[in-house]
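Quick heads-up: it's one chain on its own, the form predicted on its own, in structure tokens.
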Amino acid sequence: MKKGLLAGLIGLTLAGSAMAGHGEKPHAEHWTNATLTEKLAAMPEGNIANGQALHVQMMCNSCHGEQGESPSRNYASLNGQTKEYTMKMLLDYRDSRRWEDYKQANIMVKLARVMSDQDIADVAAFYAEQDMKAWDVDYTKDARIERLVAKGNANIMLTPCASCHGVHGEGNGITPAIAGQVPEYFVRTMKAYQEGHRNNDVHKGMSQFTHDLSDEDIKALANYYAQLPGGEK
């Protein structure tokens, strides 16, 4: 492990008391299309082996599983996630763009703050190479939800989920893969967008998409995507 990273990890608990107000969000410049594209283009090439080592050394596996597949219903699965989205999320945590719930996010904020651009690119490359895995959920074929995924809902101006996240929920670039995602995490994320607690998407598209969805819709979408194996990487 690099000395800088090791020192940073040792100092995580000490750093916690120094962070702004334990919930008072620091100022961070929002991404624009141009600044995000420029930053991602400037990121180094990720090394999968180094990413796997960091995944273990930084104890990411304790929450996200040995290969990025969450072992519990509390944390997101990262296996098969697009490398661009993982990089963006870690940059957002590092720069305090993502801060929807300090108590939930504080460990990610602290970890991201000791990661270099190379570290971030490496773990993103590792997760992107892992296979997606479906969750065992109680999903009964629902024509209305599957129509929402494939065709959207013109009556309430909703675009199809598949138009951004892919036919199989496999994601594309900074648009995340959502196939095989932990359903409880999916629901929390959608509610965070809906209630305005999370707003780190560049065009606030998810805030708009979730606005008219019912709790029943969100739960059904969570189960629909959880049981998908995902498309080709």
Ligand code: HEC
The other form holds:
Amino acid sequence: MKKGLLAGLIGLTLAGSAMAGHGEKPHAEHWTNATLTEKLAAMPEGNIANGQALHVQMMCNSCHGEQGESPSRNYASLNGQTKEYTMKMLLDYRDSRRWEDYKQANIMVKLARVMSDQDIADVAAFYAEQDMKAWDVDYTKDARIERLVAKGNANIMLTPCASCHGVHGEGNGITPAIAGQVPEYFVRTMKAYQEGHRNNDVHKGMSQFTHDLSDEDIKALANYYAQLPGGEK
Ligand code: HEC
Ligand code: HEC
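Go ahead and give the structure of the form predicted together with heme C, now that the form predicted on its own is out.
Expanding to the full complex; the earlier chain stays at the top.
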């Protein structure tokens, strides 16, 4: 990527992100299992050192922190994320599949559009190498929430979160790590699935699972996962 172009773009984007909305969503083909598997298999091997350099050059660190550990409660944490999930998200932003139309979420679409497949693979490899960190949140052991995580809830057709996201919230392939995620972002994105603003998941799984969760449960789940790394397992 050309340096001048990048500086101009970041300037524009930072100015633009103060405005609400990034306009009409362009048409984007939804993934099928087959097209997603094929695309991820065709992605180049990521280079961790190049990923770290890009993370700084493209100013990803200004929002997501030096190691991808978001310093502010506004931005998603990327440290310890699976490579496949990070790549899928950046491809989804680039191709307008992921399109939450509010404030700083806009910047992700603009930045991803100037990233090559190699750039995407590189930053994904860098984030996957970083340790997860716990947040200091208000969480006291809550048996009901931990049952929801481990056992799900047949009454609302909720499959256990742990069956996909792992018993320590560590994620696996395209299923993201959610342990140590910023709780405010966790709540926002769960609400976006529930309300249909975020609909880039392959089989609309998360849209279904969030359908009957109360705001209170979502908040408790966010706090549970936020304190998980290194906490009570
Ligand atoms: C101005 C702040 C800002 C900058 C700069 C920025 N991001 Fe983001 N990023 C965000 C926000 C905010 C979100 C979450 C959007 C939402 O709430 O839906 C996000 C989401 C993401 C996600 C998805 C996280 C998830 O858990 O689904 C990835 C991956 C990501 N950013 C990577 C990057 C990379 C790589 C760069 C640099 C090329 C970058 N970001 C630069 C603010 C920023
Ligand atoms: C059947 C498997 C499955 C189950 C069960 C499941 N998830 Fe997910 N979850 C996924 C997948 C796959 C994604 C990524 C979707 C995409 O590509 O956007 C995801 C995404 C998420 C995200 C967004 C992460 C981010 O960084 O943006 C959160 C938060 C989340 N899940 C929380 C939960 C919670 C809490 C539960 C239990 C109440 C749960 N999930 C149950 C598979 C699952």
